[in-house]
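One chain comes next, on its own, written as structure tokens: the form predicted on its own.
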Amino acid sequence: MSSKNREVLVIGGGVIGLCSAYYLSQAGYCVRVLEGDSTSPMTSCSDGNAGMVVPSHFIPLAAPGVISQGLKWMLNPKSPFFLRPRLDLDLARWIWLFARHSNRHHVEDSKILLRDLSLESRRLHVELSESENYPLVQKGLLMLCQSEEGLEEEIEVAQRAHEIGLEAEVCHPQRLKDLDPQAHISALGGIWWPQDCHLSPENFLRALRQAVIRNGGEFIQNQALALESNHRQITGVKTDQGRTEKADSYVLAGGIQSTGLTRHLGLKMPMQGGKGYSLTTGSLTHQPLLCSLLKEGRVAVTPMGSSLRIAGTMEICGKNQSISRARVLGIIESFCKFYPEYSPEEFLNLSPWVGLRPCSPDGLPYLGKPSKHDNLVIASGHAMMGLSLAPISGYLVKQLISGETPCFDLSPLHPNRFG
């Protein structure tokens, strides 16, 4: 059967699902996207995220020092990290697996794959921005540090980046001012990552949706409840409207919701929701031109046209989407420390957006065909790298659906790697 006659159902309308639908529809497949009920609370972490494309992020979330730093932050209600305690076997297993992978050996095993995926995804981001006509700002990212310890840590990361061929420049305060002359930054120094980019997630998602529709794709606002299977085939997706959506092939890109859909298939794919918040301001005086990461507060700052998006926190919380006002205030206060011409009072009336990043316990996405189902491809678990890795993930999904040999060795990302 040619691609023109094959139907693919993509489960999930976030950035991974949309990129998958984009490349599949470009290849001639009949694509439908099951994106959930648009009137329900947001579970996608695509719309309000920081909009960063980051080849600089070659170190996975599970890395040395993450656990010890997280424990130090646990008692601070404004800190950028929190693990919500609860009696939950899935959470206990996730923590155990995360601890097992938070070591230098895992970082060494992962860095080349993450580098290569990120650089190819960046190339595809540039290609997409040109073909689908939305802005992609290619001016790099500033990692800003206010402490000697923080700066030393980031200089070490920059040195490791040089070893694998990534670009990074250690900057003193004057160099930071030269790179972003509009912004009034208070920092001891930082790192400039010239290969990083940023964009507006809203523009990106809108362009992808329009392209999928232009290519004949369809969007269905039903929530997936269960995957139906027979032997080695997925036979349909039961929805909250009492319908069963059927196709020849299926792509599961449902973010944190993917775990509930794979459980009865016997697929152990541990994930926890990593809650993050963002605030979007109006136009500010001395608005930054470059996106930045604020080291000590773990806050992301991204100019988006005449607006500025400030984002942060990582709350390991399952699927809880409640808003912690203390942590939102922590984000605001961290921003104001680095940009001292602003005071927290100026941002307190902004409504925070909240999203759940799908976090695997080794910090790597799930991408591939599960062992027991021939017509299913899974693409989830990207954590904070979803938007950055979305184009290459979508392209690889297209290769897997079409039976092509993937352009990367995906064995470290296999959906069955935890059993």
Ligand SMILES: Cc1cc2nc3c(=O)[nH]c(=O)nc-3n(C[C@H](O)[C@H](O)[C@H](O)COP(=O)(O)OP(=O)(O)OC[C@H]3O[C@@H](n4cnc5c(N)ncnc54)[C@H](O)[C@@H]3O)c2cc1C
The other form holds:
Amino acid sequence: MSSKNREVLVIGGGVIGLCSAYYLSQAGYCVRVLEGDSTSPMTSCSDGNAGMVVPSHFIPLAAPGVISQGLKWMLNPKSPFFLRPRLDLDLARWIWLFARHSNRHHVEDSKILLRDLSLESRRLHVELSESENYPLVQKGLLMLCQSEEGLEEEIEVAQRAHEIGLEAEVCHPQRLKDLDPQAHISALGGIWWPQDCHLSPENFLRALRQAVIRNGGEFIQNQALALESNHRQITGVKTDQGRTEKADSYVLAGGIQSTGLTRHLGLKMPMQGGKGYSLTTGSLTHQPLLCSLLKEGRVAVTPMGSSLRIAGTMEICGKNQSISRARVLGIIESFCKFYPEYSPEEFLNLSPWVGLRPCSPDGLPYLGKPSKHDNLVIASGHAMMGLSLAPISGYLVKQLISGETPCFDLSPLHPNRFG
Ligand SMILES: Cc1cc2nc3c(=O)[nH]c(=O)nc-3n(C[C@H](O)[C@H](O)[C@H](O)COP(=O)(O)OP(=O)(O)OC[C@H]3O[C@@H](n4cnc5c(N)ncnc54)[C@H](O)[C@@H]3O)c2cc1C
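Having gone through the form predicted on its own, I am curious about the other one (the form predicted together with this ligand); can you provide its structure?
To see the whole picture, the full complex is given below, headed by that same chain.
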């Protein structure tokens, strides 16, 4: 079907909604993006994240060992993982589904799809940075380890990556120094993932917005309250301004808020917010060249232009956006242990950014058309990989809206897979 004059309403102006709007507007659709009221507490998870593009992440969040490690961490207020206990049926069901998927079979079943989506998304990231003119640093990522046990675990991950054709190099400390001569790293060793990249999420979002506007797209600062439907069609989106926005097709990319909007359509998409924080310094004279992940502290470190961002924690918290000072301090302390040239004082006065990763219980995104509605595409639940997978997700949304056969088998990501 020709895209000319066909209207698409995208709900959500985070990385997933913007990449969808980008590819749809490039294909000639008339796109409007509903991005919530800027004064409302429903903030996006897309601007303050660590900016890493990670083909190295071929293992989903639901994997063996995650639950036992999480339980060990629960009692430490500075630990990178926390599950806020509360009496809540949605949380109970999510935990049950997460536990059911945290096994080797699920990892084996998911790794090829995650690898292929990530590599294609990386290719699109390179293409986008060139065509839209913003920096994408293609120098790889260091996974740094301070314990023997941690290093052994990561060497095993690197071996499994080799089996599926991904590049990963086990590094001793001198090799780490050669790779990043600007950084003073305190680590026993690590893995270099040369295919990973990093960027500034703010630059990325700005470039996408500008491109959508240049392609004739519009942004509306309204909140979607409900999707109205008639038989197999979505007929409009009711907003907080009392209007009903109408289009030919609709994309739901509302991050953690997506579940609330699908419930009355009879679509169950369990999701929990995986709360994380980041701190960004002002201009620094000296900083690492490469981005890194700090194994024992689960902290992400990303040079962004002349500033440095450190990010971390995964607090399964529903939609609670409160800030735990202890956990923010845990991020700062972990970072300073791996990069001892910095002191905690340099970070203590920075205001933490907080974001809720939209986490599905099997660690895979929801991407596809729900079985009961023909003109709706869901794109959410990308958890720790939303920025990384945004271009391929947006491209697949464009394919689904235009009726093309998607370039990947999307059945494992079907929005109805939990009912
Ligand atoms: C600390 C941290 C570090 C991270 N680092 C990385 C990383 O390095 N690499 C990576 O790939 N991922 C990373 N992530 C994950 C990544 O940030 C998320 O997966 C991604 O931002 C999710 O994007 P989204 O568009 O689905 O959701 P969001 O960014 O949350 O966007 C959803 C949008 O929808 C809008 N919205 C919601 N409801 C409504 C409504 N009813 N009406 C209108 N608008 C609505 C919201 O206002 C928001 O703008 C990190 C996350 C955190 C917390």
